[in-house]
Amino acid sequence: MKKQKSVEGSSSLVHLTEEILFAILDYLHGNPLDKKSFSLTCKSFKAVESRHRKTLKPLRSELLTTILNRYPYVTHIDLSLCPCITDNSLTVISIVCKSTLRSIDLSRSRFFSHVGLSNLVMNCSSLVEVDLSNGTELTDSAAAAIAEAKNLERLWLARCKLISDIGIGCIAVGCRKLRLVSLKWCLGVSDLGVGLLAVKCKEIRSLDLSYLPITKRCLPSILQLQNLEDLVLVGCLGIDDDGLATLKQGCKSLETLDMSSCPNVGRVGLSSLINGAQCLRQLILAYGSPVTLALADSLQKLPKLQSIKLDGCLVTCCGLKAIGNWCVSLKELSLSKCLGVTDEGLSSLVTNHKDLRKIDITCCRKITHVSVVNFTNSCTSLSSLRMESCSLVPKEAFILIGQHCHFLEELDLTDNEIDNEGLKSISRCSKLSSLKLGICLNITDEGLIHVGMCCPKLIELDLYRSVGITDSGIAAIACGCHGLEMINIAYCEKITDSSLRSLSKCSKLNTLESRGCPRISSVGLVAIAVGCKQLSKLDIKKCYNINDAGMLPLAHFSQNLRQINLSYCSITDVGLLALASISCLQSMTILHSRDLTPNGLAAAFLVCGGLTKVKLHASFKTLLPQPFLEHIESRGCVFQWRDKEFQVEVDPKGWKLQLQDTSEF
């Protein structure tokens, strides 16, 4: 009778149109297992789900044929989880997908050559996007193969260090429709290749030339691109003021310019480069020349400039004041790790810009409550505030943030003097989605409870080394923040299994960092495994009481787990082998787990076919057979050997004082 009811129930769903079923599938994007459950309902639902899916991210290259036959209408294939992709793999894709494939990501894959790329390009004529980043073994032959993709619009070649001007020239001639090109760290490409690209590919809108050995010679061609919007010149040391001074006109269409780590470019060069760039909206000059009054004055003809990032620069008070005077449309200001930022300069700027949405003053150690008073009074529409390690800001100043900045979505107060009163005030920011309170030694459960009660949209919470937090505070967060996806409770030594049981109710939790919590045991881990099915990153280093009893349920329930740190845990070969059965698992760190044997490690690595990175103690390098290591590496796994001694945890306050002492030298 039960079987008959099931059939009747499913038969009524058959009358739903494919359009309605597609609409239902569009909503099932939160948990990847939801679509799988949908397809298992009945044969017709399985067929509908096969036709609906347009994106694939397979875990195993050996299953490509089966997967592609199941999903014949995919337009985008992401192979970033498949480190071992051969020419045969690309040939299979090209035969099955043919004209439907529009995009492929090979940025984390190796072992293929120009042969596979040629087959892919010849058969998949609709390709518009290819990511070959990190292809350190690809040569000009691969570039020549890509050049046959006549409809290509977006191409990433970052770190393809063997590709030269010849290969880029082939691409420039063959791929005339290119709109986005990334040549970051392509050290074999010079002015000649970049110039050819600019001359032949007139549709380019985004160009990344970071760390290329280019000079002023290719810049005139680049700046003549009439559609260019984003130009990235990070670390181009061959570009200097003398070369830029010869430019007659900048690029009128340019909207974003990134010249970070270009120490040879100052006021003269910048003025020439942005001359006429009336559309410029974002300017990034991080780790470059000092921001003086003269340099800031060069920005006065940029009426649409909304974002300035000066991270790591020496900033003068006059320079900040001038930026405040000239940049009338400013909405984002980043001064992270800038030397020279003072209350006078910052206060002057924020007072003139009440529409600022984002401020980053990380490690600006000279500012005090004066700056906080000014930006909280003036910039009441702030959505992001980052002020890690502002050591001169007193605890009373943080109350002002909660009183005035009610639209905050991101707040980083790591390593500050904030206390429970400040946290209570900040809880008024009900739109908070990211809150970082690491190394805040003055906060306790009393303040955190207010956050849990008043910030229901919280997605990310960082409590790293905030040692005053206990199970009560975590329980309040878990109760009030049901959408929590990431939490860091590392080295909060008062945390016990009770906290993990509370967090197990947060079904969307995907990242848990709980290293250095000695009171956590396998009991708490089991609760997380059962309740948090989307868990993908887990750090339980120095959780000494976690053993095989925690690994077995974790292996059974946490099928989305991709990264785990097991260092110092009390697991044996049995627990590790169970963990290796997780098909998604890619990265493992295993240091000082004394109950593990070479045979146990070997068995686990053989079973875990998707591993891409393993960190092991150097003592195992000679205990594991060399042919075995070579076999695992041939599957795309990289071993990182560490020779660290067994570490004993120090008192958190003592640790912080020790860190301050070393920073003085």
Given for the second form:
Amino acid sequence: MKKQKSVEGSSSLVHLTEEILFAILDYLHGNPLDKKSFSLTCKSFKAVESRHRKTLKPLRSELLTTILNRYPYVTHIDLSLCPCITDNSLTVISIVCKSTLRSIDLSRSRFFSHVGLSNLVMNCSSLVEVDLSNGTELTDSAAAAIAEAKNLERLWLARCKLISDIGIGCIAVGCRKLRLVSLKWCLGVSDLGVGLLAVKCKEIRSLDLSYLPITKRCLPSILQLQNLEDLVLVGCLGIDDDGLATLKQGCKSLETLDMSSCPNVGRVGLSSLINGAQCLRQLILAYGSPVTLALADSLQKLPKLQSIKLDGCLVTCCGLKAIGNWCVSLKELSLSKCLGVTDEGLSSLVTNHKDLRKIDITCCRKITHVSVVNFTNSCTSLSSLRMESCSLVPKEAFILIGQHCHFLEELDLTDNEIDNEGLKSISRCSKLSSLKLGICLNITDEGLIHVGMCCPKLIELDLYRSVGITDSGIAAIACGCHGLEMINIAYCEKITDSSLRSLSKCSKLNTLESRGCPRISSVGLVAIAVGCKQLSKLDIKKCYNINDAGMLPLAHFSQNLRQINLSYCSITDVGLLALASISCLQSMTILHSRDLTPNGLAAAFLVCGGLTKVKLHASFKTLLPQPFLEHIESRGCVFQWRDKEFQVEVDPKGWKLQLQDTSEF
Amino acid sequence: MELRMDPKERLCSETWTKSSLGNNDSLKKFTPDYQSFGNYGSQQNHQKWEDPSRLDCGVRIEPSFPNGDPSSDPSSSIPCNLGDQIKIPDQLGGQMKEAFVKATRLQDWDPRAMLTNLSFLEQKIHQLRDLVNLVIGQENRVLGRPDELVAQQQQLVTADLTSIIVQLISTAGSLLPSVKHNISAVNPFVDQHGQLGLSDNLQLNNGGSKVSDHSDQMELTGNSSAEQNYADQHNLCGSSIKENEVKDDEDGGEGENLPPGSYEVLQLEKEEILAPHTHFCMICGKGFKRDANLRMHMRGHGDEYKTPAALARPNKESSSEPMLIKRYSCPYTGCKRNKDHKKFQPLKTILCVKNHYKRTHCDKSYICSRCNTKKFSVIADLKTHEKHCGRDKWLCSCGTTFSRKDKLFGHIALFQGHTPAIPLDETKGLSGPPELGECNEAINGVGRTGFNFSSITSSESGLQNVVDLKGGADDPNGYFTPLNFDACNFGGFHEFPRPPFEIPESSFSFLIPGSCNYIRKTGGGTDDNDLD
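The form predicted in complex with its partner chain is what I want next, because the block you gave corresponds to the form predicted on its own; please supply it.
So here's everything in the complex, that chain up top.
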């Protein structure tokens, strides 16, 4: 974009029609800064950009009026960065946007009530989507206000704990076009509200009832919803086998069913619930009753099943074999943290489901070489493999993965025995976008260089506590993987500023975790700040050598920084104040930074208006004046007081030993 | 016979309607509904006539008369004379025959007086027949004559008919002390409660056919003692009818299901029921609600009342002979709790009678001081209500309150457009939901109306319901009970979650026009135009 501008004079740009400019703008969605520079070109470009923009994610609620006036055709407002949205803010939005507004996200905002919502709903008659999640202070009146939004199709009310059946009843009667409703954690809602919702809103396609105190009584009306595709019943402890057994007919249109954490639902209830659910594609039964032969057999009749998640369940060998004998061909299997997954069971399963694309066997500690041989041989089209902490799998097995599974995009090998040979083999998976090699103590730069050379699509790399990695490995990654967005080099003690300098070439980098890298200094940080403009999350905890010299450039260049952890850093009030000038900054963790004074902190908090979360040492609670804290809190900031001891870092090998020690007891 | 009977029956009902209306012009607006009521009545009778045993009745009656006194001949001639034109006297004839049958059992009746009475009646009926003939003649000649004339003629005919009926009944009634009772209860229909007489009429119609059976029964059990009171006879009669009608009432009596006749039926007078005190001091006349209190009071009148024997609870005589179970009848004619009702359900205790009578047949004069809406006729009901008044926190946008949340949600699920209402304390700060206020106002208004016409037109509205909801009412007879507002309104409406005690259900008619037609008609009763 910038090239175009420099080549052509602004005079010739005038002749571009609005349609063409709109088409250009359609392509500028990757980096938010692109659109900014586009609108800075000239007045007409700015006007075009203003008319083109459909979605808005403002940083500050104070400027709402201005930005809303600038962007008249905004249909979607995401206020998740504005913690403080009052009734007035909502009224302003409603008056400016009127019926153009179709969607609003208030999930992270507080301080508004039914009055503002009522105005919003009254003026914005086209509202289709409202997210009120985390509205823990919203009452039934707010629900009643929302109920006036007759065109509402999608509504999230997660964690609105004060809303009761009455409020849901209002919504059920008022919003007849609802297609998606999330009532997760709405503890005040019971069978009556849910039942009425199902009776009145026949269009519902997606219903999230997680953790609601509901029982079987509301289920018949839910299952009669003709269009229901997605039903989430996570943690509904009131639903049990006895209740489900009385159901006559399951829901025919259901495609996804999530019954996780329903320990009272077993084979009987489940088969009653999915009876007739011919369209079911995904079944999630995590943390539920044991997966036995009987349970597996009862699920056999689902002709379209593609994905099954049994995370955290007790799994028997017969159960896995029975799943292996299903005539459907599964595409996704998750056995994360399942007890009882053995080579025998898993092998019989994977040899029959050759189409598997995703396998999650995280923490299946009993599986060995045998399983890996089997699934690498049969499931060659695997795109995602997560096998964190499969500690019995020998390093030779990982070579097989690289040899057979060329389509892998996501690979989690955290805490495994993989070595450089394995890593070299895996580097053949050229589509790899996410690679997690945390706590792989056997790998060194040699292996990582292969990855850097052969996996150009890498977006995420996790090297947490992989202590064999040094600057040369990181340099290879930074050189080969230009699209890298996230990297974790925490506790890789050998890493120095040199790594950061090489990483600064990755212009898309938005997350850098370099916790516990004592050799990193302000110099490296400055390089990152200058090179990685999109940096939004930065963790430099226990980088003792980072001081104010790093903070000042960071504050200057990293204008997108949202989240920072500065614990144990050697910064002073000056550095913190500089940092506070970053307008996006929302979350700060500052523990054990000994040079900071209460006055410095107070000044920084006052300057940094967008703060939503601050973790501080509990000692500051008494040192900062209470009215000041209240003032900051009233702007939407939450203080979390921690009273941790000052820790001296243990050596990396010792950490692993320590971990094993504690796990044995 | 059936074919011939039906139109006559209809005529009969219509005539009756008019005659009863003639007493009070202001009630004219209800005429159309009475007609429908009349139709219904005829249907009832029609059903009866289909029953072969019923068909026999008429035949069996005939021989019973020659057996009796020769003086009964003129009486039997009455139905013969009038039968072609008007059916009522035939029905009444039945009633009268009942009287005759009773009369034959009684030693001290005066046949001569009866004869004069009857011939007087015969004359009157002849006159009336001529008059009606005249009217028919005019009708043929002059079409489109002024309405006033028709009205006058109607009034004339109905007035005459009414007096005939009254005399007939009093003639029959004079024979029996307990029948006098009934007359006094029936009599009001000539007074201000014109429309109530209508149901009496129906009772009589049914009664007529019943009695014919009864007469047969009496022939067989001829030696029943003269002292036996009417109620017992009636029970006997009732049982015999039951036997003949097993097909018809398979459901039998609900509730305790005592076989008829296995208990003694007592009926208190209205005044007795409504009296605040039932136990009176023989000395000073002070009244008490409880006998124990009276006994305590008596101590003040002298030492003789202070003895343990005087203070002790009077012994029940039940020890000597097995007591016949006592059950009570409501004195209100046409009430299901009245012993004359076809599906009579006795009341268990005097307290039941009192509460039933007050709740069903009296004005609701106790108003809840908290909500100022709910009215009760029994003070205990008011107290019960006041205990939880305001705690009925489950409120619908239509203004109906529920003590239980599931009932509210059932209500909302049932009706379109009804919404749970947020309690007011929660909506404070909101600009105020105006529709809620209006709603409440409407409710109050309707509540009043409903109450008003429940005293005047309840029978009409109830009947309207019955006619509309043929399938819904399991026992149509039950819904003829005048003033039994509850029964009327809830026919076919059982799923509807009822608030404890009544907000008059008719209130819904104003709030959700169209959503429940049957009720709209009830509500419409207040509007003259609707009916005309």
